[in-house]
Each structure stands twice: as C-alpha cells, then as structure tokens.
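Next up: a single chain in structure tokens, the form predicted alone.
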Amino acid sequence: MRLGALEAGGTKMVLAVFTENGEMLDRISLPTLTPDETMPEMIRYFKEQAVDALGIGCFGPLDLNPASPTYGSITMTPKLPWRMYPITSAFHEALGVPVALDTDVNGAALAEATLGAAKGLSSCLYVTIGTGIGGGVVIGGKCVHGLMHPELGHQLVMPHPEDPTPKGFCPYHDSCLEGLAAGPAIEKRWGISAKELPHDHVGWTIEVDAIAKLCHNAIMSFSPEKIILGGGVMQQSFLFPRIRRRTLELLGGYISSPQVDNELEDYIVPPALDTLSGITGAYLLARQALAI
C-alpha cells in the first residue's frame, strides 16, 4: 500500500510517498504558485507514484466542518489565487482515492504526539513560528476542532515595551502574534532577517517576551502536556532557553508541576522530528484517511 502525503506550505508544496508502515520512498517540492499552475503537477505526482490514499496538511484558514458546504476548501487565506480552492475535492475527484485534510501545523502536531516529542503523552500543542505563525492543538490524541481550528498565531498579545511597531504587521489585527513575532514581521521591524539580527539584539528581547506570552497563554487555556516550537525563526537555538526562563517568570509561580519545576527544559522542546513534522504528518492523516 502506497500512501501520499502533501504539505502544502505558502511558498512551497511537499510532496512524498510512505509505505503503509511509514517508510518514505519518495519526496519531492514544487514552489507554491496558483492553482492552475501547482495542482496539475502535484495530482500528475501522485498518479505516477499510484497511491492508494492521499493525506494533506495545508496552510490556511480552512473549512474542516464536514457539514459545511465548502468542506474541504482553504477559506480567508492572504493567499489569494488559493482563497475558497476546494483542494480536498480537487485531489478526490483527480485521484479517486481517499483523501484527509487538515492544518499544516495539526498534522505537525499529531506527528509529535504520535512518533515525536509528546509521544506517549495525551495532548500537546506545536508552535510553527516562520514565515507565518500557527499552532496545532492534540487533546486525547486527536486534532482539536471546532468553529474551524485553533489560530494561535492570531492570539492578541500586549506587545513588549521596546517593541518601536507595537501595532506589528498582521493585515487582519494589530498587536497580534503573527503581526508582531513571525519573520516577515522581524525583517520589517529592524530591516535585516532574523538570521542577521546579532544575538544580543533588543529584538530579540521582543520576540522572546511574545513566544513566551503564547506558551503562557496555552499552559492556562488548554494546559497541554508538551509545547514544541518549529518553524525558521526557531532555528536560533538560543531562543529556547530564554523563552522558558521568560514564561516561568510570566507564569509567576501559578502552575506547580514536575514540568514547571525542573525550569521547562523538557517541556517546551523543539521537534523531534525536526523538519519532518509536516510531511509525518501527512502521512498519518493518509492513514486516517483509510482508517488504518
């Protein structure tokens, strides 16, 4: 059995082939165009590599309501040649096999909790934080749902006192997480990329002051057993320990588990799969997709 998998990505498609046991067997990108230039080659992919089942974490927003009439469909994305696509459909209908869609970052997330980093525990919460910033929530072992999805990267976050563009640069909201701590939003700020910014830079101090206001605003809203943190801008592996020793301090002593107690070191981590989050992930939801 031959199991595809998409991670449909904003400015690139990752398309891959597992064996029903997980093995990879093939992978390939395609850059991220409109749909009438990406999808004939990504359904032209995964008719050649003849799979039996077909799983796609994709950018959103999304409509996961199978009761919706645009069930399926990437909804309000800033993408806008992709605005009300219905890729579910879409595949469905090219490939004739079963098809399972989720976020991008929920697939990442059911990955971790499934094969990575929360393995073994019930819930977890996956942070991508890059071009764009979004969070996939595992409750039970399964995806969180609801009205649409969890959109933690659009959370309204009090922005740090230095920050000089406290309204940051979200088109939807102002003082919004994604706005004020993704990448564009770095660049934008201090005119050089995050990988330029020097270690000791003051925005540094902003950008850790944000991503430990979402991980303290996770522990009290959901409380998950485990918050991994992906994505570019999470490349700086300084980051890590200066978040958790900035959300210990925001959490002022109101939680008291073993986690909290040993300073957070193993508990908001980087993934374990690092960059095969995504596309694991797509490979799980293909398996959801034939119930195996």
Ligand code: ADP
The other form holds:
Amino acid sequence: MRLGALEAGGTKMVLAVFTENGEMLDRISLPTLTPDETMPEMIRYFKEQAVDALGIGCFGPLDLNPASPTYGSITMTPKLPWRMYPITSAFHEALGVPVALDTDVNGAALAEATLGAAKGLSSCLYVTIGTGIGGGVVIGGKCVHGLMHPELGHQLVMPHPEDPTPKGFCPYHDSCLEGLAAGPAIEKRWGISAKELPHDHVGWTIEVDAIAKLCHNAIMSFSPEKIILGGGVMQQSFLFPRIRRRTLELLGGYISSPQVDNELEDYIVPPALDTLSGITGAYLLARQALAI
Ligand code: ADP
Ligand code: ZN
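Compare with the form predicted alone: the form predicted in complex with this ligand:
All chains and molecules follow, beginning with the one already shown.
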C-alpha cells in the first residue's frame, strides 16, 4: 500500500509518499502557483507514485461539512486563485483513489497526538505561529469539525496595554490573535524582522502576552491535555518559559492539575515531530481515507 500525502501551503506544496506503516519513501516540494499551474504537476507526481489514497492537510478556510454542495473545497482564502477551488474532488477525479482533506493544522495536531508530543493522550491543541496563526484541535483522538473547523488564530484577545498598534493587522478583525502576534504583525509594528528583535524588547512581552492569552482561552474553552506551539516565530525558544509563566499568571490559580502544578513545563511544548508534523498529518489522513 502506498499512501500519498500533501501539505498544501500558501507558498509551497510538500508532496510525499509513505508506506502503510508510516515510512516516508519520497518527498518533493513545489511552489504554490495557481491551480491551473500547480494541480497538473501534483497529479502527475501522485500518478507516477501510484498512490492508493491521498491525505491533504491544506491552508484554509475549508468546507469540511459532508452535507454541503462545496464539501472538500478551499473557501474564502485570500489566496485568490484558490478561492472556492474543489481540491478534494479534483484529486479524487484525477487519481481515482480515496482522498481525505483537513486543515494543515488539524493534520499537524493529529500527527502530534498520534506519534508526537501528545502521543498517548486523547486531546491536544497544535498552533503554528508564522506568517499567520492557525490552530488544530484533536479531541477524543479526532480532529474537531463543526460549523467548519476551529479558526483559533482569529480569536479576539485583549491587547497588551503597551501595544502601540492595539488593533493589530488582520484585514477582517480588530485585535485578533493573528493580527496582533503573527510574524508579519511583529514586523509591521516594529519595522524590524522578528528574527532581529532583541530578546529584551517590549515587542516580545506583547507577543508572549498574546500567545499566553491563546493558551488561557484554549484551556478554558476545551481543556486540551497538551498545547503544542510551532511555526517560525516559535523558533525563538526563549519564548517557551515566558509563555508558560504568563499563562500561569493569567490562569490565576483557577485550574489545578498536575501539569499546572509542574509550571506547565510538559504542557506547553514545541512539536515533537519538528517540521514533519504537517506532512505526517497528511499521511494519517490518507490512512483515514482508507479507513485503516
Ligand atoms: P509559514 O507560516 O509561511 O508556513 P513559518 O512558520 O516559517 O512559515 O513562518 C514564517 C514567519 O515566521 C516569518 O514571516 C517570520 O515573521 C517568522 N519567523 C521565521 N523564522 C523566525 C525566527 N527564527 N525567529 C522569529 N520569527 C521567525
Ligand atoms: Zn483576524
């Protein structure tokens, strides 16, 4: 059995083939252009690789409601050529194999819950803090879907009192997490790349505060057993202890559990699968497509 995996991102597509047991046999990466340009290349690859199923972890938002006429499509993405693109049916028709679709972050959360930092637990939250902020949620071993899927990056958070741009930079919302704390927000606010912002800059205090508010809200909303923070901004590993500390302050002693008593040391963590969470999630989605 050969399982195809696609991590569909706004700038690049990562395509891979796995054995049924999760050994990666091949992997390539292509730039994300328009569907007319990129889809034929991806279809050619998966045909050549003779995959028996395909799992896709994709940038959103996505229509994941099986009762909807546009089920399996990318919906209102700002990446205009992909808006309302029926990615699931396009692959299904071209390859003639089962195809499963979920958000890139739900896929990554599934991978971390099955094989990574939350292995052995039945719930986790995976958040990427990079060009945007996205959160995937696994509860009871399953990715959470509902009205559509969680969009944790667009939750509203109370801005830090020292934030000079408290409305943030999201074109849709004032003071949403992504608009306040994604990499480009740091860069727009301070006119310097997040990589170069000194560790003692107030910008990091503001960043830590926003991410800790996300952790607080997630704990209060759906009580994940692990919070996994990834993405480019979290390459700044000095942020982890500061986020744990600020989250504890925000929790205000209200939650008691062994993880909290341990100062969130093993609770708010980096991804164990490192940069492979996304593509591994797509492989697990391919398994789900075959119900294996
Ligand atoms: P994407 O979100 O596009 O998949 P990343 O997760 O790598 O990709 O996020 C890229 C963003 O993360 C960049 O815009 C930059 O703001 C930020 N970033 C990348 N590397 C670092 C770093 N080492 N330190 C701080 N910020 C970084
Ligand atoms: Zn927003």
